[in-house]
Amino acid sequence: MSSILTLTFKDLTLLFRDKAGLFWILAFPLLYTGFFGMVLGGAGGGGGSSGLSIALVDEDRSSGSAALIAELLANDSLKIARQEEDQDSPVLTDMETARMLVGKGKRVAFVQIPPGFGDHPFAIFSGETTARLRVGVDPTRSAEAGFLRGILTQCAFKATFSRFGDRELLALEIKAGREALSAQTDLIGPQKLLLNGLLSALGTFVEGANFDALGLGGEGAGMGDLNMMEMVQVQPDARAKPASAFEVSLPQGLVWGLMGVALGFAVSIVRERTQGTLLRLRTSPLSLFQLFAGKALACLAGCMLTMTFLIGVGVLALNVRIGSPGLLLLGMLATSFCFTGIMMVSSIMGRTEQAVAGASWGAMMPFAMLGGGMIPLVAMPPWLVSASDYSPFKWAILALEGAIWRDFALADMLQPCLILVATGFAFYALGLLGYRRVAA
């Protein structure tokens, strides 16, 4: 055990005397941390899709509500987002649901639709509070709400004057919504007088008036939202969303960090090779695998040190939060785990030191950027997500962000740690077993 402790000090002491293998692996990753941490801003909100992405809950279920869903998936500016990606439909029955997205960051908003929301769309003429839209937005997203707010207002008149093509049931709504009115007991005297004598003008225009020459069902702008929705706030989990975009750009400059490295150590063996130190070191009296094991050794030690610096330096220069440090911890042993076993791999990759440091750059790029190294898991569609599942980078980012920011559970780690162990076996088994022929 002296002998491999011996060896990792070895490789430690000439990895950190190499100033320009330093730059790429502490350098490089902070500058990454903190150019892209200003540059992506506000990260983490909202997905990476077009649009303002809400939940919508329908507990109305009519006519009414179909029509204003329809009006709502047609609308360009909103994205009406399934809760997961192979539901047959966007729509939410559970308002909890939609609560906890909101909650959580996953969406700007839910717009839930009240039961009796269809029965009467003329109600919000006579200000009926139980026919109301009910909007929860998170308090820290003002501006979208407004935006949301006039959105809401545009599809839900559309909604409402595109059924004035059923006279019979205007009619009846028409009636209802007067009844309604009469029933008020909150509106004062002259209020009262001014919607009936709306609905009255209103049922008369009904009965005489040619649709098909109008051509009604516009787009209801500049009439107001007429007191048809309340805006609710919902508190946001603080725990569920990065702070800042730093929290979002340090895990991909510590993975950055961590490719460093891995290849720097992946360069010394081939080095150690073709200058002749490892066959001076195998004619003595230690095994192959004490050689390797040493220079393991070094690597997990290299990348779990890397990373406390780079950390240390998040929260201190960043104030980037820590959620766990439990879980960080695990978080970091997996990773560095994962990044040992591709410096083994990637130093089978050539004969010369160029070919490996090319050969290896040229094959982890690829990986590195589909894993979210350029582009931020949170902001990536689903497609790319499902693709960045066959990249350990991905893997070494979830596990790091869900210990930092994504208040991952022991249970939520165990999936991304254990990927990340076993594909830093696999790697370092294909390594070992390739050593030989390289050498030969």
Second form
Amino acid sequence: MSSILTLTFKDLTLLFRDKAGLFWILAFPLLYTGFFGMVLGGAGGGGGSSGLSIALVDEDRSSGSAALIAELLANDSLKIARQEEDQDSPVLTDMETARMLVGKGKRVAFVQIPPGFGDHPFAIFSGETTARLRVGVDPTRSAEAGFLRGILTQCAFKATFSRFGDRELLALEIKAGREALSAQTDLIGPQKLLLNGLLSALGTFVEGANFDALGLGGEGAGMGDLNMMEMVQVQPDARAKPASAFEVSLPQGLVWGLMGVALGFAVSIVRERTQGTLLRLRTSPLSLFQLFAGKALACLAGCMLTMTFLIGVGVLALNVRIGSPGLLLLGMLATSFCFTGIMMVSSIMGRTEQAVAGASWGAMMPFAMLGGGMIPLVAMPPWLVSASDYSPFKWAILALEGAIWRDFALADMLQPCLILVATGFAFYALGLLGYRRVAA
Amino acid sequence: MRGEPTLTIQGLHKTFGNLVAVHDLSLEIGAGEALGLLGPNGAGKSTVIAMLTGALTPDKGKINLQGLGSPVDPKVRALIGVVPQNLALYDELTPEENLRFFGRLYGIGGKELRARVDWCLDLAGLSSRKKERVGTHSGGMKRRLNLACGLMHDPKILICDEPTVGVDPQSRNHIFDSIERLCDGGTTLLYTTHYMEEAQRLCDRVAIMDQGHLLAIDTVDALVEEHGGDSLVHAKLKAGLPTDHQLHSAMQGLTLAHRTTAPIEAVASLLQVQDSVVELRIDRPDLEQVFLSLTGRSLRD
Ligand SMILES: Nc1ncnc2c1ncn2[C@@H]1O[C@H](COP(=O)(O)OP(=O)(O)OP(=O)(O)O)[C@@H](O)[C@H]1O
Ligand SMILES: [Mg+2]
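Return the form predicted together with its partner chain of this protein as a structure block, the form predicted on its own having already been given.
Once more the chain from above appears, this time first in line as the rest of the complex follows.
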């Protein structure tokens, strides 16, 4: 056993010292994951290139909230999907559903318009707590939270001033405000004085003001985020949907990395033969069985290390959440097993390093594409998904996705894992048989 | 042969398709003996070695090492150190790592491993470059390391397949001295080459192979005696020889190239006219000539 470990350690050292190989094993999968994750555009369920999808909850149902909703609906950067069962009303849902939609990753965020929002049109700028919009963003999409706040601020400004663009209305509102203020009993004297003074000043200002010169009728730019909204926590729910496109592109990136590992080792078997180290190995007291066990173990360990690294980057940098670490380990092992078999078969696809590398890429690419290495399984039409059953890459991706976001139970994991292990064994045996022919 | 045979080969035969690479080869190597295997490209030398080391299965024939059996047995293989013709090294590892790896394969570990690695680095003259990747080393350094890797487990029998191919005279001498020291220490040696001067200097006996056949095997002297033919007496004179001189007819202008079984006599007769001798040389027949007379071809063509 110790000589097998010696072989394994040597092979891993060689693998990670080969810079060109490292590109395919680590850099390419990361680029792939990052690039396709970005192209697929963030949200798994709700996301598209057509805008941030949000759920809207109107608990105010005033003219004020209606104005805001009208602005939000008119905004190109937002996508406000209706409830299926609520076809004629663009306004949308209750709080419970909204939280669920965001928790499952079907919407990037919800926006809650609280009761009383429309009563105090300026409350949104004063930061009065009851009247603030409540916004809950999917924690995996926190990058878009700032963007969303900007849009909401802009819409709120427009809504406010479209409603009170009419000076008389505004003056009336201020008068009503003063009356309400004097009726307030729970405000102490100085507070009342302060607010009264503010409202008077505002009334004077409104009467003589030129709104256009202030630019408020425009984009609301330059006003900044006036603390008009409150961000609330959303707990991610149990989900059978990827929370972000990175959770789809990461398993794809992983199988590309594994292809790199398998190919690296396949080529290393040929290299041992062509450069003569195989002769030395065969002259040593090791048996042929031990030699191949060493290669297999090295390939297995190489696959595991590579995946660990890539998944680590996914979790730390791309916010990928691992549904079940235990099952992920199982999926990784089964996948590594399969790619060890693929390595063995690849190694007999030619007599020179170039021939093996060329033939293996050529043979693996169609299977990789079919198996979801390029078009993700979730985006495939059903007929393609069933065709992909014949690609081990599909089962590898499924096993990894199952543990990352598909919420697989152990029983669900068994099918892909067993297929992977069986394929691995079959390929390994095939490779060993073929080896006798090629190496003769 | 010096002692009991360490290596016995009987009727060894190997074909690749229609090509007979090794034809019915039988020979013995005694304990502590150095046997040279001399032959041109494609003679079958490396094929013999591959079978001796267990890397290739013979079609027919028996190999026995130290009475323990064939190299199919890992215990028997552990007796052999091999220096392959192609550099068998990992370029991405350092010399130290290469040596350590090959040492571990033979179950060497701990202090012993460190001591062996240092010994081998010293032998290869690579102690100062032990931490640089082999890929950055010169051809000569790689050759020296290739030899050292075969010595990590202190083998009883050393099999070298053209260990000095493509190196400068300095590295070549280094390798040569190392092997000579090992032979003096009692290591049994099988050494293939197509440089006859290497075989002549290093080997107790030489086997000559061509196209898979063993043509002759004996000490260098005996081979030369039997197959070498005449010596060549070569001279340059200031003036022609007298017409009655016994070598007069062999003169071509003022130079003499005379083939004879009795070179000393010829020289003695030349010294009678020593005033006119400018240059005088006797070329003894060597393995090159042995090979020529055995095969009708030159060793390196
Ligand atoms: N694996 C192989 N498959 C087919 N033919 C082979 C194989 N190995 C060797 N041969 C052939 O067997 C013959 C003997 O080759 P071998 O390598 O033993 O010669 P050699 O004496 O070592 O030559 P050199 O001095 O060039 O190293 C050659 O004709 C060679 O082409
Ligand atoms: Mg050879």
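Note that the rigid core is defined as the largest set of C-alphas that superpose within 1.5 Å between two forms. Predicted model, so just to flag it, every value in this text is computed and none were measured. Residue numbers count along the first chain shown, from 1.
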Problem set entry | Flag for residue 63, CA shift 2 Å or larger between the two forms after aligning core | yes
For this session: Answer yes if the Cα of residue 112 shifts by 2 angstroms or more between the two forms on a rigid-core superposition, and no otherwise.
Result: yes
For this session: With both forms fitted on the core, give yes or no for whether the Cα of residue 72 moves by 2 angstroms or more between the two forms.
Result: yes
